[in-house]
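Just the one chain here, laid out as structure tokens, in the form predicted alone.
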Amino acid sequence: MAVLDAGQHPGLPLVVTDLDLRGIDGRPLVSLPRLNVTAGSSLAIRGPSGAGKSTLLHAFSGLVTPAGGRVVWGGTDIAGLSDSARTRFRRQNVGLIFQDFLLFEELGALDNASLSAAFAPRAERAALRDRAASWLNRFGLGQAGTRRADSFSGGERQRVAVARALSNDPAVILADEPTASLDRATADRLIDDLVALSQDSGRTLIVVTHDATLATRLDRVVTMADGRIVEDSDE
């Protein structure tokens, strides 16, 4: 994958206060008194399995509803929004990259990368599909055509997933273990692209990762344990 020249894009700042995340049984999962992330910066969240990293990332995206506290993106407290309003905010502002790709195996690269067009207002669908095609081209998959996703390598599948996350031209990119299933060379190329998306285009990037190489490339690293941030490279 070549490093992208994506143009400038305004990221969003994140301010989290008194965040309380709990399981369906009421068990405490994450407690975060305060976290500020500057617009256009990049943050790695590290820690052992079960520390609450993915749960925290899902709260940042609005996929998890907090028991208490605020998650404010650029002035919008998504913790206080209705489910439908959070979905709309996510569609308009956030690109999500998951560890297991979540591709539809029977669909080709472009249909997977432009999947959000199926849920967007009709007037926005063509632009979403065009952006998805553009990102696939940048990632070297423009010639994939109608090849089914189940024929792709791990690196190709991750590139399709990243193109899908970027198809809505997001101000924020949230990635959960994006390099976990990739060999070192492919992971390093993906890291180059993620870093470029933040540094060159101004998007805010937050990544949950066990990959020390990825973490050290980002502006800031926080470490979690037992649902709390126990170390912050900014402090």
Contents of the next structure:
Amino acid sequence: MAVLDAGQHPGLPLVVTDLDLRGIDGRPLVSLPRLNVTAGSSLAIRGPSGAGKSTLLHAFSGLVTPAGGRVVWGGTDIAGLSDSARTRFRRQNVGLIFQDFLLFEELGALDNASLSAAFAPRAERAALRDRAASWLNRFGLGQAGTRRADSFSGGERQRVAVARALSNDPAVILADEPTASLDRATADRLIDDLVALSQDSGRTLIVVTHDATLATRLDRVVTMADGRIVEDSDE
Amino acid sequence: MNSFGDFWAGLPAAAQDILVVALLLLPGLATGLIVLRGYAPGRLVRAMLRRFSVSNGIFVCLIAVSVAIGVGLTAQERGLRQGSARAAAAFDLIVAAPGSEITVMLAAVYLQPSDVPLLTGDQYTQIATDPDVTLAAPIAFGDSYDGAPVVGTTADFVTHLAGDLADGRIFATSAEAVAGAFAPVALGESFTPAHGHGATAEDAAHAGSSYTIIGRMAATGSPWDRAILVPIEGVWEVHGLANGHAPAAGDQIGPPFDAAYFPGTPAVLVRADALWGSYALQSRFTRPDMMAFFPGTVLAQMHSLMRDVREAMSLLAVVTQVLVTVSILAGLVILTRIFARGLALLRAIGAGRRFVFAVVWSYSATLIAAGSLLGLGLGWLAAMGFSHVITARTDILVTASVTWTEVQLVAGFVSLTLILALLPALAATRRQLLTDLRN
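Form predicted alone already given; the form predicted in complex with the partner chain follows:
All chains and molecules follow, beginning with the one already shown.
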């Protein structure tokens, strides 16, 4: 996957203060007194299973409502937003990449990559599909537009998922274990490309991974254990 | 209100039917417009349909069968009612000896074997000579050939029943016969009638007597199409009775009959020129020694008596549809759970709950619409099939077809289920996003 002419994009800075994430039963999951992420930088969150990495990423994306604290993206505290406002924020600002990519198996590459066109305002649909097609082209999947996702290789699925995350031109890319189901070479290439995308286009990139080697390819690495950040490469 | 009533009454029937269908569909369509406003979930819905195509196909078939039962029952019941009425249309007024009107009607109109008392020659003469009577045709039944009833009557009745013959000519002697359109005999064929019908028929009872087919009637859509019509004189003669005429009359067949030589007849079809005349005749011939009735009225009474059965059938069809609908809605909730991760993905990448609602509703609506359309077709095919069976078994031409009544039934069902489909859609939006995303 080669990133070409990604274009400049104003990434959003993230300021997290006194974040308290709890489970449905009230059990504390993550406690984060403070975390700042510069706009356009890349951050790796690593740690063992159960450390709270994915939960923290879900809080950054607004998929989890914190029990307390603030998650401020470029001046917007998404922790204080309503469910529908958080959804809108995600649609307008966040590109999400999931561990197993979560494609609709019966749809083609382009339909998967431009999934958000189905619920975008009518005026934006064509542009969104064009953008998705453009990313697929850049990722070498221009010819696979109508092929069903269930015929894709792991690498192809990952590229379609990235194209989907980028199709709404997000300021922030959040990736949850994006390399977990990939072989070493493909995983390395993906992380390199995401970092290059962040650097070239100015998007803020946060990647959750348990892979220490991959994490070092990003600008900054924080390590979590038992719901807390126990190490920060910037400190 | 009056002006609307006038406007409605002024509309052609087809326009009224179309408007009723549109009104019945309106709630469902309006629901769809509101739910889908601003969204384009078509590709996702197609993906969901393809994902579990077998399960979706079973759902569509379940809906189709429930709709087909309703459509088929309604169409068939109406077809049977219309067919039986059409079969009786030629029988204006029937005069018979006192007894059961239904028994006489079944025997004289639908040619069902039965024993009924006879009218005498004097009674027949009183009927035939009444100034308001234009046709007084005696009908004598009881014999058969190869399963076909052999009925004695007059040439005028044959013409009255079926118009001009499709082939050959009308009988001119007591040994000639005219076949019904589908009677199992060929033109020119001679046969000896059996006494009685079916398994108990005595084939040799009339040995030595025979009829020759010299004409064939056009189809009437009634049991008479399988009958063989002979001069009533022939029926009397093969039973060893006088033939209705004095010996001096020679080979005369047909009226006038001589009361002294008239052996009796189970029923007389009577016609008057005008409707009021028929009512007057009914009044005159309804007396202690004979009864007169309109088969159409008796049939209407029978249909009225059967209304409870009809309503029970309709209720059964509705209950079936409701049960299937409830099963389908429960099934849709389960199917929606299977799609939960994909729906959670949609919300994760920025789709609102309303969009998820629209996707699930559209998916449900597609299954309901497809099943209902298929059901309409299946119901039509089933009604056609049953019509053939009933026609073959009763000789009453039943032509059940799907009409606006059935279309309206389906439109109402579609509208109702499209609204009920809001429930699984609502259930889909109430799920825990993160839980579904992780599963």
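The term rigid core refers to the most C-alpha atoms you can superpose between the two forms while keeping them within 1.5 Å. Residue numbers count along the first chain shown, from 1. The structure presented is a predicted model; accordingly, all values stated were derived computationally and were not measured.
Peer 1: For Asp219, is the CA shift between these two forms at least 2 Å following rigid-core superposition?
Peer 2: Moves: no, less than 2 Å.
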